[in-house]
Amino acid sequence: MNFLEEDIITPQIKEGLSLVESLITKIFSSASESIQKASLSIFQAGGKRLRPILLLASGTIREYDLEKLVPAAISIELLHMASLIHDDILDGAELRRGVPTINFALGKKIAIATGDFLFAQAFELLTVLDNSEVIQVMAEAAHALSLGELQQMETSRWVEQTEMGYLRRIRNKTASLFAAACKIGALLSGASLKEIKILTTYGDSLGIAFQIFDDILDIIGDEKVLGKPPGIDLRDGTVTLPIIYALEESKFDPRISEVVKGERVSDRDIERAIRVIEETHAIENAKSEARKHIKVALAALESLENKEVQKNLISIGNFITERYH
């Protein structure tokens, strides 16, 4: 998904996104050669840029000031990139978006240094805004990201997980940054308290739906689309919503549970577990849950007076739903 090539966002937001991408490349050029190479590898591998897009789109609610919005949009994308590198290190992942991860290609030390560089750059950029509320929102999002990662680690290979626990985890790990993007964009444009609340609710619900859809793709997605083999969550023992549903419906079928526990993790075991999951209603039930959160996100926008912002954000929500349908 490349929003610069899609008719989902307005030319105004595309202009801001182009600036974001251009300036991120310049930031990387200021780093040491090894960190520059590592940063560019993950950035040029692609990505949806959803978080900066949400920030820019929310920033059209009142005054669309790119001098304020672009640094914030860059910051939130750098924080997201740092979290991806961190995830890859913890998971021992070899591929990200179809290319070797930094830790696999260049080693763990370079990966850690690159993540630290991106994290520091993200917060340094925010200082030019001289806005303590924006910095606080970003700090809270960074804290939530860390908490979500810890929750994922603590529940790794634990088959008896609940839907509530899963939703709590992804609200921290994914939705927190979606909500922060929308809230920061609204704050920087001079939105009212009501508008800030609406956009933050939208971002939170959209982020939850996005992560559920992403977890579904890990089970049924095509390797060419994913950029990695399906079943990575199963292999790593990360229990996602479709896995929770499949375990419950199959009464903890050992063909799934033994993979989650790490007792059987050959390629054949993973493929068999995926087939068992597909034989249950887990995928459709997980899609249904994701659609519920999309509906909550879109419903939150109904009371917005700015119909252009409403239209933009509805288009993004619908596009995510249709892409994963």
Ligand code: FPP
The other form holds:
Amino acid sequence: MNFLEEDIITPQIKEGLSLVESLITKIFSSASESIQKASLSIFQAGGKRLRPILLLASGTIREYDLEKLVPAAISIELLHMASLIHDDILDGAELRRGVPTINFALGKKIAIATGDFLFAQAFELLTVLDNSEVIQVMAEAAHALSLGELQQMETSRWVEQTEMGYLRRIRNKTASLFAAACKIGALLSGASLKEIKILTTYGDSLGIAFQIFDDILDIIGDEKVLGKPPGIDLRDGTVTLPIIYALEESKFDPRISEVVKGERVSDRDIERAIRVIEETHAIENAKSEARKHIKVALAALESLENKEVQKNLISIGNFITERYH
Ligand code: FPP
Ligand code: MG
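Given the form predicted alone above, produce the structure of the same protein in the form predicted in complex with the named molecule.
Expanding to the full complex; the earlier chain stays at the top.
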């Protein structure tokens, strides 16, 4: 899906997004040949560009200054890409967005170096803004991302997990960057403290909902839409919300728990675990938990005076919910 071809975002935001896309391609073209090949392959494979869109949309709250917003939006997308490249190395993933991952196609070394390059570029770009608060927000988000990834690794293959632990992890791993996108957009457009707070809450709750939906899709999604086979979290022992719910409801059915523990991981075992999960209310319950967070996100926007921003952010929130129905 490409936001530039859809009616969800306004022409003003589309203009910013086109600049972001062409400048990112330009940055990659100036890199060494192997990094260029690696980063362009993953960038051109798609991606929803949700974080730059959130940053730009939040940046319309007061002065929509593309000279400031575009470098920040590029920076957040580069940081996101760096984290995905490193995530794929850690997971040994072979496919992302339907194309071979960098680690799979070009090897771990190129993948690590490409991730490092994008991470460094992301922060270098931010310095042009000469705004220490923006750098601080981004640095804290990068810190949270790595913490979330570590928490996920430390808890992998644990059958007994709490919903609270899961939420803490995804707040770090995913919601922190959504919240940072909204906060940075607000800061750069000169928003008031109250507006900054509202937009940050919106980003945080939207990010939580997004990750829950993503974790649901990993179980029930179609391979063509996912761009990778379903059941990867089960295979990796990543205990997501639908898995937590299914384990609880099925009283730790061995057909799920043995897969999570890594005792049975053949394709048939994974398919069977998915079927058992689908027989419980786990997917339905996880969807309703995600919708609760979308509601919190949209409710936060209610007191915004700028109705145009409110409308744009509501349609992005609704888009995320509808996409995963
Ligand atoms: C994808 O989630 C991964 C993340 C959202 C965060 C990854 C973070 C790191 C590897 C550490 C931080 C790195 C940097 C450069 C700051 P997922 O595995 O649920 O989604 P997927 O299905 O798309 O892989
Ligand atoms: Mg992953």
